[in-house]
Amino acid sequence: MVKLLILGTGNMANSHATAFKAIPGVTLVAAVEIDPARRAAFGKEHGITNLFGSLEEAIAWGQFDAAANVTPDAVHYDTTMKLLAAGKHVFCEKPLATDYPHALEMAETAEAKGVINMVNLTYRNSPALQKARELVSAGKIGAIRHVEASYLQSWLVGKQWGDWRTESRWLWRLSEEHGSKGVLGDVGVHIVDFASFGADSAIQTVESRLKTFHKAKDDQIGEYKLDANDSVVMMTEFANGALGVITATRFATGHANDLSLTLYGTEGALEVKTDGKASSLKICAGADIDTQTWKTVDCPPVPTTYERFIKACNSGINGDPSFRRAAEIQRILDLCFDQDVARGKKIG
């Protein structure tokens, strides 16, 4: 029995207490939310008695195995520390941290404390893309050559999830001062892990550039400044010496939410893709090289990042993605960020 805590009651912590709720041998024994009506009603619709206004209060009551970190990005390096130097697990919203410094002590704190941590990258979750990594894995491609990846938004084109121009829970994620830190803060997290976890290999070394586009007169809607980017393009060297280009952008009109992952090897090629709901696994190899002839492999499900963090807590043994993971992505997405400062940000 795995005895869980939900830090943070807002959207994501809804799909958090729903997930694992249904997982079986895990009970949600408290919550905590600094706003007395939502943690109220948080409590009342998932059923958890235990309510506490702060962290601090529930690590003091100290009744819980685990917690989820559901709590906003520049938050999850405070809470989590406090949790680790409690003994508690962790599974942590991404990004881990809003810089690779934090997110590194985090993974070493939790690795010193042997307490089992996990983020949550949810497209992990693609039956296609872990099939892809076996098949990788395993040799079925050859050496992997050239990578293309992307993941391709709309809503600053369409009204899919509202408009944007008018919403603040859309507005906040295009400006900077409120603490966004874009496109590339906000999913290059899920694209890099994508790429570089279906082609098996790390990314050692990125050159990227990053865009803000006019949005708006003076750049600005209300109180918000729109300075966050709005498109990323990373051009990367694998550790395989693969070669490839990965992009995310939220102007990929006909594209509400699509992930795409291309890996292009000696042997063969693989094609991944999802909406973070279906997905789908091609390949092309052996014979079929020849007349460029793609085939559709079967991909049997496969356990969830909530699944594999309560199967973690249960055995001792640390789930991936860790937030050793989860440190070297925010290495990557830094270096990119890096190189926007370096080269003068401006939006045009």
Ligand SMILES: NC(=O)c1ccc[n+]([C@@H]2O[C@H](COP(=O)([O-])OP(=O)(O)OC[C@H]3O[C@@H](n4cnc5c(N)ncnc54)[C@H](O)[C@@H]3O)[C@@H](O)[C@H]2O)c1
Given for the second form:
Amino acid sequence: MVKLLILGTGNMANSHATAFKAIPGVTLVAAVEIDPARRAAFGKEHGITNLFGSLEEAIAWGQFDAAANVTPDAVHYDTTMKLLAAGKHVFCEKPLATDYPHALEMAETAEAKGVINMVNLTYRNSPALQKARELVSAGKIGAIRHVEASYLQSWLVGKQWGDWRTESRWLWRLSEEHGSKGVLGDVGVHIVDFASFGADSAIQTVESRLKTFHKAKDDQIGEYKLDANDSVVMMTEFANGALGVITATRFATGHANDLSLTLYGTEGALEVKTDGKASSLKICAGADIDTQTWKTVDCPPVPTTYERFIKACNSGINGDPSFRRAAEIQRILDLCFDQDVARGKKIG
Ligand SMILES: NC(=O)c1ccc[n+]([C@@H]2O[C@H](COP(=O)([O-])OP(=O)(O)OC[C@H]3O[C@@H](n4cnc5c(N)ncnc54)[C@H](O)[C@@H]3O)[C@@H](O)[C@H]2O)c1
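Alright, leaving the form predicted on its own aside, put up the form predicted in complex with this ligand.
In what comes next, the whole complex appears, and the chain from above leads the way.
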């Protein structure tokens, strides 16, 4: 039995509420939201009666075991530290923090407190990624030599998610002053985790290049200076010795939200694809190597991050991806941002 509190009741909180409610033994006991109208609507929608305007009030009330932190990125650190101090298990949205030192402090604090600490890296829910990792770990493709991973979106080209030129929910994502860290800050955490989890190896070094393209007159629309990165290319070396290229862009015309990972080993290769809803896995191994024949691999369903968090709360054994894992990824992203600053930024 897990009594869960949801912190922040914006868009993504609905996915959390729906997913957690469907898990046997979970009760959504409370929600915290600073916006009164959103708080009331969320309570009504999900049948939650204990509604609080601040986390402090909810902690003083105290009648919950665990919290799902679904606040904006910059709020994760402060709120999670308060939950940890109160001895609560925490399932935090990605990115865990906005920089490595904060993410590391969160991981160390959670570990010292002995509470369950996990991050919602949703693409771990892809059966194809989990199966690929299993095959890599079992040695089915030998030693990995080369990795290609990409996260492709095209909302700066197509209008499938609305018009970025006129809608504030997209414009803020293009502007550093408005809290955006560009495509790297938004989805970099997903694709770095996807690549290194699939390859079953940590990323040790990275050399990266970020680019902000000229998109509007004077690179400004209304109050929004369009200075956040639109594309990133990383060259990486993994702990297992493999070299890799990881890319992410909002200019991938023809792709709404596609992740792909290809792992090339000495005895075979694997190709993982997902759009966040369905996933697929292909393998080229054994005699097929000589004819470059790729075969589809069946991938059984896997538990979601939400289910694994509840399992961890019930068992007392922490699950993956943990805060420490998220901090490791944050370290890689910080290196990319530092290299960008050192290079001197220009738009165009
Ligand atoms: N894992 C994924 O695939 C995925 C997908 C979408 C969003 N996210 C993440 O989820 C988080 C939330 O994103 P969103 O799109 O729901 O944002 P949102 O802006 O729609 O919702 C955030 C809510 O938190 C509230 N809030 C802010 N500060 C608060 C505080 N101190 N206490 C209580 N409530 C507070 C805001 O008022 C807002 O209602 C972000 O970190 C985002 O990166 C993850």
